[in-house]
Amino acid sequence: MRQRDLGQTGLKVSVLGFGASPLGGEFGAIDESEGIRSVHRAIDLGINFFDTAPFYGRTRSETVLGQALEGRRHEVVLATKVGRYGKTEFDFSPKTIIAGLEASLNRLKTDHVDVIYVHDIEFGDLALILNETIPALMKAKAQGKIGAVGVSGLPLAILQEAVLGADLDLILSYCHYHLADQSLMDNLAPLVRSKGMGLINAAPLAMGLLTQPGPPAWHPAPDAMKQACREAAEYCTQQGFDLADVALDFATRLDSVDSTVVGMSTVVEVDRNVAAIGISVDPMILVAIEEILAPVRGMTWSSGKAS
């Protein structure tokens, strides 16, 4: 497994993260026993980088990632976040994000995380965030507890005030470099990069959305947009091949990121995403793919108080 500088924290990661949000069981039941197994069979193949949130099943999944990594917490490079711990629960207060903190390494049983996110900016006030958010955080950081400080979310725009606003470590986007949209290399991959700092791309399968089973029922796309990745998906059946192969490889192809982070909760999962990195597809089935989802290229959704 190929691994990448960090941006300028001194961490490698590998090229392909583990997701850990499915261990909280975000799309659907899970196995616990088997999440362990996952977790384990990821650092054998060669995945050191874990993401994880206590929003992910309410803290379920820092738990089971936190009982897998028993033993083993040295072998990887571990990201949680804080503010976010509901649906529509925020929380952005330093007091809080500081008890959130504690309370994740407590439930990861570790005595340090390497990378800490404000998670969803979207849904806080920007200022308080930058202002007072962040500089609580480069403190836990000072003191050891945080190896690099970042902040995640879906609209591009707020992350590049965020890159503006705070000498800030990394950035996580999601849902902005996968098959069916492109457009985190327009403004804000170039912009992180002139600062220096390191670049997380997530969900590469948009949440589901390119993928045969297709996505969970809460997924917040527009019909037009779940459309054309169904035929994406059964386009791809015909020839032979699975969507989410497909997608994983073309996304893990961009240099322009440290890492890309997917969902896992299984050994199969994991052996299936890792074999998709450098596989071999026609061209001409990419250029076809491409065409099937043309008329919905670039398309997203709202999220957080702005939209």
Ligand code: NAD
Second form
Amino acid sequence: MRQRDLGQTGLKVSVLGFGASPLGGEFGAIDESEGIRSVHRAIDLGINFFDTAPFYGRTRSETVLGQALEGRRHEVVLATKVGRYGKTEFDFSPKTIIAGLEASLNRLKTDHVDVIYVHDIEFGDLALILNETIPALMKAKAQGKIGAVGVSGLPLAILQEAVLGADLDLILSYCHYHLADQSLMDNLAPLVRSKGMGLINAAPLAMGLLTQPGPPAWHPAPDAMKQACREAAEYCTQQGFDLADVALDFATRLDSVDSTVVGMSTVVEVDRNVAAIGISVDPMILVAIEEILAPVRGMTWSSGKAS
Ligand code: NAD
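Rather than the form predicted alone that you just supplied, could I have the structure of the form predicted in complex with the named molecule?
The next block holds the full complex; its first chain is the one shown before.
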């Protein structure tokens, strides 16, 4: 598994990262023992970058990941988040996020996290986040509890505002670089790179849209996008391919991001996704998928206060 520098943090992360929101049951029921095995399998296959949040399964993801990493914490670059605690529960005040960080460290059974993101900043007051939340996290960084500080969110414009407004270590963008949307590359990626920050592309399967079983019921994409992705999945099945393999290979070919983080909770998914990196897909198949997805290219959905 190749690794890349995570911006200028001095950390090195695997090109494929392990997204732990499925470990919290966000995509359906999970078997925790199998989830723990999937974490071990991922480490054994060279994945060293793990992403969780207190929001995922309302702390369950962190708890399961913390159990899985007992004795193996030193082998991984561990990222979690602060500020989002429920579907509509956000609190970006310094007092809450520092208390939240301590609670996360406890669940993750560690004395520090390598990366912390302010979670889904489009739901907060950006001035508060830039002037109070991030400085409080920088202080925790100086105390050694955090290795790097970043923000995450869906709307690319607000991530750009954060890049321009704070001296961040990295940015996590999701659902904006995959087979049906590459808008991450328009403005945000060049800006982040010009500042020397790290860049993470999360959700290369568009939160399940680009899989054979399809997305969970809560998926916020417009129906047209769901339908086009379903057609792409059916087309791949007819051609003897799995759309998820094609999507994973497509996303991990991007060198402008430091890691592509995919959600997983089973050993089969880990094996499958690691094997998908670098598969050779017939260019004609890629062209056909592109044509199916063309009508919904760049389609997104609203997230946060301003949208
Ligand atoms: P994703 O695009 O990675 O898709 C995950 C879904 O695909 C899950 O249902 C998973 O079981 C399934 N899957 C994985 N491999 C598969 C395969 N080979 N075949 C079929 N299905 C497969 O979406 P995600 O999990 O939401 O995103 C990845 C990670 O990025 C998250 O787990 C989380 O850690 C992070 N993330 C962060 C934010 C944020 O900070 N706001 C938002 C989204 C994601």
